[in-house]
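Below, in structure tokens: the form predicted on its own, a single chain.
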Amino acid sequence: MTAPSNPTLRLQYRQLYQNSLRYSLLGTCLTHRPALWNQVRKSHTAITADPVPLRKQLKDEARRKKAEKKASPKSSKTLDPRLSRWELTVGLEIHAELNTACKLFSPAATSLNAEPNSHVALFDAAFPGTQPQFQKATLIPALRAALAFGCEVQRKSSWDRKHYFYQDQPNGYQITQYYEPFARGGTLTLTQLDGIETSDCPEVTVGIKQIQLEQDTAKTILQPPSTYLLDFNRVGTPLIEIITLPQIHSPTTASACVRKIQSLLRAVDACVVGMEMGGLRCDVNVSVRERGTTAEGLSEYAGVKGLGTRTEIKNLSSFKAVENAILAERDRQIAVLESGGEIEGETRGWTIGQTETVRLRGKEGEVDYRYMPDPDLGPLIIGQDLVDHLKDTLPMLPDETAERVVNEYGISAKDARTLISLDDGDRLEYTEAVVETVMQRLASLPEKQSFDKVGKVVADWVLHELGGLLTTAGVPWETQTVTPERLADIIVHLQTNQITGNTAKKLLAHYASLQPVAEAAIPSVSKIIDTSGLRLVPLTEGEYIEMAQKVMAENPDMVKAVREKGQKGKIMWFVGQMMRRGEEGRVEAEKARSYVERLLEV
């Protein structure tokens, strides 16, 4: 036996279906077990007494789920009673590859794809009495980050010479500025829109010590089982590395700032190739100390007092590797502590899937690396007019333009941001691009049309409509097919009541599937419309109020759900009838509504 199609036929089989195992379970009862007889009876009097809909069982079970979900750690590792005790700090070393079109201290070009070994000067390649040739141009996108950061560009910095031996290093030794870097101070906010740890809210400062020019190392390229090649072509990229202070909690946090960092550096264009592509690269430094202790007795970093002794996690290539190695650093440190066990300066891996670091070798000091300044080179110079012109001309920061996309657009922050930060910035550019296309249409129009949502209107639809289907068809952003200025066409006449929410969708998912072709091939939006018969013909207020007269009438428990108790949220039932009886595309719901709200007088 099948369920009618007509609601108020399926709500009363649904209860005949309910009534029928109720009165088997009370034959039962009153056959085999007396006692539980009025038990069942009392439960049944309550329940047909007022029967609960089964649509608002539904409701009130997800309300209950999503409050326990809220009421509970987001996570397990929250739950570790020992972090009561035990407090963690971190300290970040990020290695970013500068956007240059030529190496620190040779003419070579820089590369990312390029073929093995192809762009290796002889000084690269530590050929015997080559010298180190700065290159000026390199200093440029260095400084941009530095004052993105907020950071004192120092107007003499010098060059150190970093010394240890292996394989990816063909002089012996990395040039780098550890005693006198260009740039120092400086600080980074994070706030909960940057997916900080809940406990960290509302916002983190964290110091950057300092940011320091150096040489990049050979690419190591392993061929199993035992053999290594190595690509000369990353040799001598110009890096900066930023040192922030040990001012991190979290791992959570941790992670976060890694990222802002990378949007920062992306930003001014200082860094164009992100973490997933290996142009950035994370060093950790973990420490743990028991919390209320006193400093005395304890490490001291650049002014941080208090710290324990602290290990470093060395080439993290993700976000979430950064925050996975953090916490399972933290617990290891922790699991060494409380049996009694001393934790050891060293340095320490950790890969993918693993739950534990592993040692890879004692911690180096400043004696281990032989620091000595390099008799190649002399001291860098910045002139304070070429540091004003970068300042004046900086582009705008993330903060500023989710700030800006909020005031202009009216959406929230949190989606602003996402704008921002999806596809390079890509999304808000094509945002902006169809916000200006709908603007000049709308004002071309011989009727006046109303300015206000239009930001907040196309922002939806790029990020939730259009986003949303990309994300269905697996779609990389940088292929799809939709131009500006068709989904502009689609809004428009969204906006002028050409045709109803259903059809733009309809018609922006028929757009998002094609391949790409000429564009002449593609029919525009109004040859669609008219040729599919989709333009909206609107009811006129008298067939709205009969077909919402007539709704009501065949559903007498609704409305007096709504009259009566007051069940507002039910209005959008009646809506969601009217739609499906109209012809399509022709009742609007927001008319609907008004004239459902007018007839039951709510």
The other form holds:
Amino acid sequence: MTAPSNPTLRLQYRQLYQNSLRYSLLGTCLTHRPALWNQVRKSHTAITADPVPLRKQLKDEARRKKAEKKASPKSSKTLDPRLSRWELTVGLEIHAELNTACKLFSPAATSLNAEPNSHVALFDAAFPGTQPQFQKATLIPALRAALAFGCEVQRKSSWDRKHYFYQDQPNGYQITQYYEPFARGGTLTLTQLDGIETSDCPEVTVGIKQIQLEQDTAKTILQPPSTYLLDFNRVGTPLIEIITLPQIHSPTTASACVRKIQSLLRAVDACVVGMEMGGLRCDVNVSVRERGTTAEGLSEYAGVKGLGTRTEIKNLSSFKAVENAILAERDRQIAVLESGGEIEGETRGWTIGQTETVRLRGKEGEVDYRYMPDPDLGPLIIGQDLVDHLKDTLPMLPDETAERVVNEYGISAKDARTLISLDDGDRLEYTEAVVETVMQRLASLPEKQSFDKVGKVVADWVLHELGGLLTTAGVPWETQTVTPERLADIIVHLQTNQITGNTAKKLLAHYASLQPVAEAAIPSVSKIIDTSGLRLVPLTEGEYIEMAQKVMAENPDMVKAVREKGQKGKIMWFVGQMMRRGEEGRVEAEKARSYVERLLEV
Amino acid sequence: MFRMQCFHVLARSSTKSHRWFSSRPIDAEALLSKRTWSVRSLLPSTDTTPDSPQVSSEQLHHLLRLSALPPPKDPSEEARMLRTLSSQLHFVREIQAVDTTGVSPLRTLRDETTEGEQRNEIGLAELKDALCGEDAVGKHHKRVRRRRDQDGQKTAAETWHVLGSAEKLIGKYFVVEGGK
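Please move on to the form predicted together with the partner chain, as the form predicted on its own is already shown.
To see the whole picture, the full complex is given below, headed by that same chain.
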């Protein structure tokens, strides 16, 4: 059975197969339904019934969804009653790959998807007798990350060995900074716009305990049943581990925190590979405690007192997984405690699609890492001049940028954040260039018009119009061909009423579809308008009155309703009819309304 | 501890002069002919019963597992291992008994002078080249971006035959058999 090409009918098919309740709701207004449904079941492809108007279809969908929501007992928005008794506490440990050319302790190059075992130095392969050589350039993104969180950079920090045997660790130990990390004591503030839980609003401040430098491990591919294939390209890649204080109290806020950390690291060019590509990994520590209890007898971590026993969840590979895993673990811990049990300090795992975390190892299987200072490496001594220089030249952080954009351009906070996050900030740069050009052109025109909405209009065009076109065509932003000047040209013509909105969209589509050629070969907006006769000629007063009188003559009862019954709302109906009849874009709603009001003597 | 011993030896030889180093020639052979200390003083004597806590069999097995060493083949080998471990621990306890207040532990042999520290400091001068490998991007929305056109090129450290010494390979991967 082939799906019909009519989108309205396709919508109908989906509904039919899902719910009989919906069937009965729709049955009253979609009288053709039984026949259609039977035809569908008999695999008839030729459907001859009239489709229902889309507007009605959408209204019914909305009504059905509302009814379902009221009927469903478990709503995610209502607060779980157990949370009034139990408080959740979460701490995050985030490992992020630094944006560097070479590895941390060898001059081999870092890589993402290179041929296996093609970027391995002798030290990375743990050949006996090889020594680590600290690569200084790796400090730049590391320091930028520390400064982005407002951490105190330690002048002296040291390297330690964390011993454990596993096939992805050729040396048998990982070089990390356990005793003396290079940065301590930062903060991260999250607001409602970052997506925190409503109970945490207006803002949440999460402390950063420390940031340390360490090595990454090899990539392993499991060939079932028990063969491991090893690619050492990733061994020794510099990572920073960001450890937050346990000051997060909801799964949504935890997920928002991870997202914000990723965006901050990207903004300062410290870590540019995202979570979906494996460049950022997250482990969480989850504990619950009863509200109103004193801190006595409870654990403490880095100065935060009164914590229950915590479990650690490893291998979280997406923002949603972080949220779901914490939710599942919180519920499990509450269930255990409420039934009188005790929480064991264990390590657990989570796979997407499961409903509960899975135990990986308990306290008896806890690894003894036997931390010891690495005798091959001297301390890391960071000069204050370097820290000062990086602080002075640190790129503006996303929150500050969003504030600037909102203040300068009148764009909404949500749109501002979208612009900043898209394409590494290139989309915002483009928008600002377009606004600058548009303002310049409009300023030089003889007629002065009010242009406070320019920023909003431009942002709308870049995000929705141009963005929509590129998404539909599957064109990435880096290769799109509409220059800022070209888009500014279109918008200027639109703002000065030389073309209609639809014409502007068509022009944009035309420019976006062009192959990249020399600028001179592309015709300008004015040229296209003139050659294709797209210039908008506004209606004269006489034309307005003539049209209004025509509409009124054809609908005397509507005229009566307004004049005699005083139904002023129907005035806009007249305006609507005029806009429908008139040539597209030539009828201006405001002007039409004033003429209609004048004629109706209202 | 050895550093402190040498210090005392030097001090003793120059009690008469005010400088650390005496101007008189030192008879090294005579000085070194008499034994002043032996490691045997730190080992337990065989006749005394050790009053310190013993290492249990479970602890021994746990340590061997952590160190990826093979477990003992029979009880007599295990008894031998436990005896050796016990005397080694006695030695360590003697070392730990030394008063180290005010002495920071030696982590690595390096230049600990202020000049040495200055030389090892990583400041702006050392990273000037690396900072040149970045671009300032954006006229309105100013950002920094590391240039990545040279990424993925083989450096001098990568030209050796990585897979050459592997016993077993599958394609370009090293292989580890995980099964018991």
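For clarity, every value in this text was computed on a predicted model and none was experimentally measured. Positions refer to the first chain, counted from 1. Definition used throughout: the rigid core is the maximal C-alpha set that superposes within 1.5 Å between two forms.
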| property | result |
| --- | --- |
| Rigid core superposition, Thr437 Cα moves 2 angstroms or more between the two forms | yes |
| CA of Ser532, rigid core aligned, shift of 2 Å or more between the two forms | yes |
| Exceeds or equals 2 Å, Cα of Leu508 between the two forms, core fit | yes |
